[in-house]
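Shown next as structure tokens: one chain only, the form predicted alone.
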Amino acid sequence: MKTQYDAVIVGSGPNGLAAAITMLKAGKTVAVIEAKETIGGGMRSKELTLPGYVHDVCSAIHPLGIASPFFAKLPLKEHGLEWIFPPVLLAHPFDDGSASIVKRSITSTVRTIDPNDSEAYYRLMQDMSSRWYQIADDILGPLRFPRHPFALLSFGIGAIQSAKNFAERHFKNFRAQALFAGLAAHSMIPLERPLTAAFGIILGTLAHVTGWPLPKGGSQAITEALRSYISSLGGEFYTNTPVASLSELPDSKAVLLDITPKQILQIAGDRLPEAYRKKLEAYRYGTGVFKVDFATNSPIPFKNDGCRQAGVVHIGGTFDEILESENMVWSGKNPKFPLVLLAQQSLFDTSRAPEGKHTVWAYCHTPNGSTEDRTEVIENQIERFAPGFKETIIAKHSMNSMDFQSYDPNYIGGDINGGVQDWRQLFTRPVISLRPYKTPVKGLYICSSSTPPGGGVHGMCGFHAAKQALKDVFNLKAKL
């Protein structure tokens, strides 16, 4: 390792390498310090069951990956990115063999739901689609006056709203509403809570403008296209290499840390102010996951014929199964029918299993820190809708929520997002500040998921963070 950077990056998840790419842009020299054997963080793939099955670890679908407005400007698809788009984007299944299926087209999209509520989910996802680039312009980043305030409004007017008062007051049959739970529940906070609207109307707006794909040979395909594109620009990668101290960091201008509170704390908590570091020790963590990776000898059986062309199916049953469930797991109790979301990425993309053999992704949401194994619980959700299924498993592995924090350290009791993405830690993230990517300390700064807009494959938070950087160390302007 050089002695001296412009820029070192603590952390190779996708807003570390976010970071990367802005501050190489900018003409700096950049380190990427990554304390795992293999960068990426939550984009990685391995052969967890059996030779010759790739699965990802952690996330697997990526609808913010191909709208994020800064991986959107990459030129990912030169360095070998591949990205796969099922015909249906989403099913969700019930009792009765009928499901609620998710098309690009919105048009498609309504034949699936009550004839009662086709004309309010049209309405709904018409307007947010068509709004899209600029309501996105204004929610994934730091809290700040709106660019587009008319397009804000109205997208803000539902999002507030907790996901059950939503959709009881859109939708009138429980095919919509269990749909709209699913997607909300996405946001890991019980449903009756404000602001768990606004992921079930981004997630549904985004199966409509761009899709919710997948990429080709698995999650570490984005990785290896940042990495490759990151190498281009000059930047340089050490593996195996934890920090345990900043003081082991190589000279720069600027660190920035895509890790969560608790790690800041253990590795720069010396060099904080005491009242920043009380800030962070009160960071609230949500709830964690519990995940199963089949490999299975047959495509699985569901008993709705949607559900067998989907990329994703939520496994659910209806709005109150569904309400209840993640009441319980905030609560810290494991259900007995939990949300199951699953993705089935073989059926689309053969390089993930021998021929004619399968993969299939699958979890669901648990108290932070349970160790609670839940895989006979997730097989007899995903039997309860493919009844047959469990004679298609050859082979399975399963991880606990301390489990992946094991596997990825910014997954503090398994919670995947960061941090509780609440009204209280949506944009006042890690700290309330209108520079939350900033630390008191000269020329330290925060990208991880902790920081706004939080969770997911979208590397919006290192960008912005970047930006901060790029203004305060360099005096210089990053651009999307």
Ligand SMILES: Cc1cc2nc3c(=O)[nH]c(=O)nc-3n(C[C@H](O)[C@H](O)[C@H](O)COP(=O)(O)OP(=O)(O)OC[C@H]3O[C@@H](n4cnc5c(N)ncnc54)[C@H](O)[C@@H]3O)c2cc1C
The other form holds:
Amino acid sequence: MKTQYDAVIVGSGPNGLAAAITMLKAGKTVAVIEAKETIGGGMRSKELTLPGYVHDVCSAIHPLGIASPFFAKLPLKEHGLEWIFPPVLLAHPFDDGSASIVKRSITSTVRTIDPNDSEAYYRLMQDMSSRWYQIADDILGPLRFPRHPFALLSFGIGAIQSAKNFAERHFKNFRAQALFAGLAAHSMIPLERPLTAAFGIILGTLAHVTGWPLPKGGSQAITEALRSYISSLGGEFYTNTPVASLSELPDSKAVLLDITPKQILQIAGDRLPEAYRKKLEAYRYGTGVFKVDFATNSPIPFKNDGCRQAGVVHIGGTFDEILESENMVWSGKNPKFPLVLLAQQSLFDTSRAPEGKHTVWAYCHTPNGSTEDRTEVIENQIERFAPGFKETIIAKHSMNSMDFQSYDPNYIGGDINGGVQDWRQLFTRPVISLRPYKTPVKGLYICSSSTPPGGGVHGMCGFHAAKQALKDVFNLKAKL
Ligand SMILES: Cc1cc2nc3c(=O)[nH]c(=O)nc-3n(C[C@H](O)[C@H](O)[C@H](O)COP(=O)(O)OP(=O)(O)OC[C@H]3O[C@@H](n4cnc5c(N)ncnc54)[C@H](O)[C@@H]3O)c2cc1C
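Now show the form predicted in complex with the ligand, given that the preceding structure was the form predicted alone.
Next comes the full complex, and the chain you just saw is listed first.
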């Protein structure tokens, strides 16, 4: 490792890599230091079950990636990234064999929604889709005076509500309500809490604006494209280098930490003023995840035809069922019938499994730090809507919340969002500040998903943190 860089990035998740790119584009020298053997954080793929079966260890589906204003400006296609768009983006099956089916076109989606709800769904999605880019400009970063107040207001009126309130007010039939619950449950907080509707509206809208694609070859392909671009700009990588203290880093004018408050306290706590340290200590982490990857000898035999064509299937039954299971997780218990978030990548990407064989990615939420084995519970939920699924399994690989933390130290207790994303902590992460990326230590910045706009593979936290560092340290203005 050289002894001097303009900027050192600790951690190579999407946000660390986005911070590196922003610095490099401004002409700065950059080193990215990663604890693990390979870079990528939550964007890595691996043969977890059997040779020839490529599974996404963490992220798999990328509405936030394709909609990211930061990624949109990068030549990722030239660096090998290819998005695949399944014909059905999302399916949500029910016990009677029916399913809510979300396609890219709002009109096609409306046909699968109960006639009583089709107008409400159409109006909502048409309105939000037409304003999406203005809304995105105001919500995918730190708090500031809105640039598009009218668009933000029309989004905000619904977004601040609880998912329960919103679904009950907007939709009459259980199918549309349940569809909304599955989307909103990505918040990983109880669906009766304010702001949970925001997650449902955003993810639903993105289905129609950009789609919910998967990268050809797995999420690793995003990492490879970013790595290739960073190398072309002269950035350097150091892997197998867990940083235990800031004093281990080469000299630099700026350090950007793609890690969460708990780890920041460990590696930089001695340099932080007490008041700031206390705020980081009070930072709250959310629920965890349990995930199973399956290798199967046929596609999942879903009863519903739409589910058999879907990139993602939300398996959790009705709104009330999802509400109850998510509440249980929040209160520290593992439900018998959890919401299972499932992706079937190999149906659309033949590079993922040997000919005729398949991969399935499925996870459910668990209490933070839970080590309970949820493999059978997940299998039972899939079997409920796809009788015969269990017989198709050739091999499986499970990871509990603590396995995720060992795999990526940012997933504290299995929290995949870098901290709770409720109204108290979504835009005020990790502390209440108009410049949340900046720490009180000169030249030290936080760029992980523990800063706005939070979890997901979009790189916006990294971009905003690097933008702040460029302004403060180098007196430079970064543009997307
Ligand atoms: C099971 C699962 C499913 C998910 N599904 C999706 C999905 O489908 N779509 C989506 O958009 N998002 C998904 N996510 C969330 C997404 O992966 C994260 O929100 C995202 O990766 C966060 O990016 P980040 O850069 O902030 O941190 P990370 O991606 O977590 O990267 C942090 C990096 O820092 C490294 N690091 C930590 N401590 C140190 C240290 N001391 N020294 C050096 N390096 C260190 C870690 O090893 C890691 O490589 C999922 C996550 C999981 C676990």
